[in-house]
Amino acid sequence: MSKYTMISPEVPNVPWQDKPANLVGAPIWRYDENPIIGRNPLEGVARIFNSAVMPYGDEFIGVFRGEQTNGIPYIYLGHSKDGINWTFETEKIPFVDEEGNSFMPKYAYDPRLVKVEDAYYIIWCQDFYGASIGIAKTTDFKTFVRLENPFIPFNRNAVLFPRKINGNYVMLSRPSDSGHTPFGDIFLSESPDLVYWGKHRHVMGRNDKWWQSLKIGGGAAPIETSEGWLLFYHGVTGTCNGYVYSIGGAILDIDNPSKVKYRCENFLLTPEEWYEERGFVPNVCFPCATIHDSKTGKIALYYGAADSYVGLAFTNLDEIIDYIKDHSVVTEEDTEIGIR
């Protein structure tokens, strides 16, 4: 019997691959014929990474980074029956504005999806005088609304809450600037309708563990537990050789998400494989989506590899909340409300 319990909609065709025997280290694995995206997936794009995807009826359907020949990435559209093989739209995205007239960004990358109530969002990083957050709102993936940009520069790695709440809604980002940025907290902001934010606090900054000593950002939509909100998001260090980017995990309060309950102070994943440590920027392990089964607790975890292609690992709720737990070292500006 589950010690806990996600709140969340069944999907019984959640992709999954049973744990091997021989795992080491945290209770997260990797999907054995990763990576499950390629270079060159479509016509006019060179490389599919940190993407988004999610159940959809009975499939899937997800919002690609696809890095175009020409180097500007923009965001495409792709369907999937088994979430693991995946065809792309040819065109990119076609966001409109609320009159329906051709709103597109100069560039977006690194989108996230999330359902809240009956819409999905589709939150992503572009150009806005800066490096800046862009959100649109779709309900049948044919019309992709683009709504107001909710900050101004600098900012990144923005992911909504699935649901509201108390009435407002809720997403977490990285104050940025629009270089490799030497810093980097997750905060969280406030929205009452999804135009005017506020009730800024912050939520958890990088520490003294090597693997996010330099900066920490939002990775996947946040899973709801009965132990809190399970946050899967990204750590950074500096090397001698470059960045090096691997996977955390927390899990925040339920009610007052700015508040750290159990951060996890080993990392999840770190790279290890060659489509991880070998690609267009090497050693980048960077979630942004899980497809979850809240009957059987079985979460798949979708990351972004190297710059250059999409891996998938997969995890249980249970064994990943103890192990964060069993793991955790909070500091007080962890624990705090996150307004000074």
Contents of the next structure:
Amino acid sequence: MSKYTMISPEVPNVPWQDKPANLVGAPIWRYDENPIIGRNPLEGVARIFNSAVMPYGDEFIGVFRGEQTNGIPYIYLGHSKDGINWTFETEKIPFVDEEGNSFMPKYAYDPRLVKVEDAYYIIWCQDFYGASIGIAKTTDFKTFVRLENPFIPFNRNAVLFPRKINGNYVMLSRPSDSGHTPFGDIFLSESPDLVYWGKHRHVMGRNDKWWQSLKIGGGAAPIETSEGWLLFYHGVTGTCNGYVYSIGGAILDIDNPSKVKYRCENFLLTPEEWYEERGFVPNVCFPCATIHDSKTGKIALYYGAADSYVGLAFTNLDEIIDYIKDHSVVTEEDTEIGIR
Ligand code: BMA
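The block above covers the form predicted on its own; next, return the form predicted together with beta-D-mannopyranose.
Okay, now the whole complex, with that chain kicking things off.
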């Protein structure tokens, strides 16, 4: 009998591997055949990483950050029967404007994919006179219509919630600078129509835990649960050899998700395998999506590894929620100035 419930569809074919018996104290475990996407996955694309996937019919679909051999990142569509073996469309996702004219960004990276009601939304980072958030809508994965840019530059790491809350769409994002951004907190914005965004709130900040002391950013689309919104995010620290990206977890209030109910002081996953420690940018675990099954509570977490590969890890709802609650420390950084 599960302790907690997920409020989302059943996905009986969720990718899964049982927890290794010798793994003690860790709430998340890696797929033993990681990475699931290796180098040069597609002609003209040197690396795929930081990508988002979801169930689609009886199979899976995804939006993939492909680093082209000319160095420019773009988003490619991918398909999979099992969520592990992926085939990619060779052409970049063909974005259009509302009139159907081609409307391609200069570059596009770190896509997220979220279904809200009957539509699928791709949210990514692009150039709008500086790094900022792009968003497009599709209902058939054939036509991808770009919507208004939600925010002015600079902003990265945006992800939509999978349903409206109090009648509004809700997006997490991380305002940033034009470079490698040595700071940053997670903010939340609301919109009635995906055109006008406002009611901006601070959700949570970097803090005194070394692994998330420099900046944090939204990761996978939050999962609706009986305890609140389960959020996997990334936390960054600076070392004398550069940034280290780990995966963290928090639970946000279900009706007022700018309120942090629990926030785990321990990282959930940090670079330690060769494909996380070694690559184009070493020491990066960058979560972008989950596939989860409400019947069993199984969660498959997809993350970019070392800006070179896609990794897959697993947990289950009861275990991850208990772990976050058992190690929760919510501080001043997780409130809005003047609001407790
Ligand atoms: C961030 C983003 C991510 C990347 C990370 C580590 O600023 O650009 O796409 O994974 O840096 O290089």
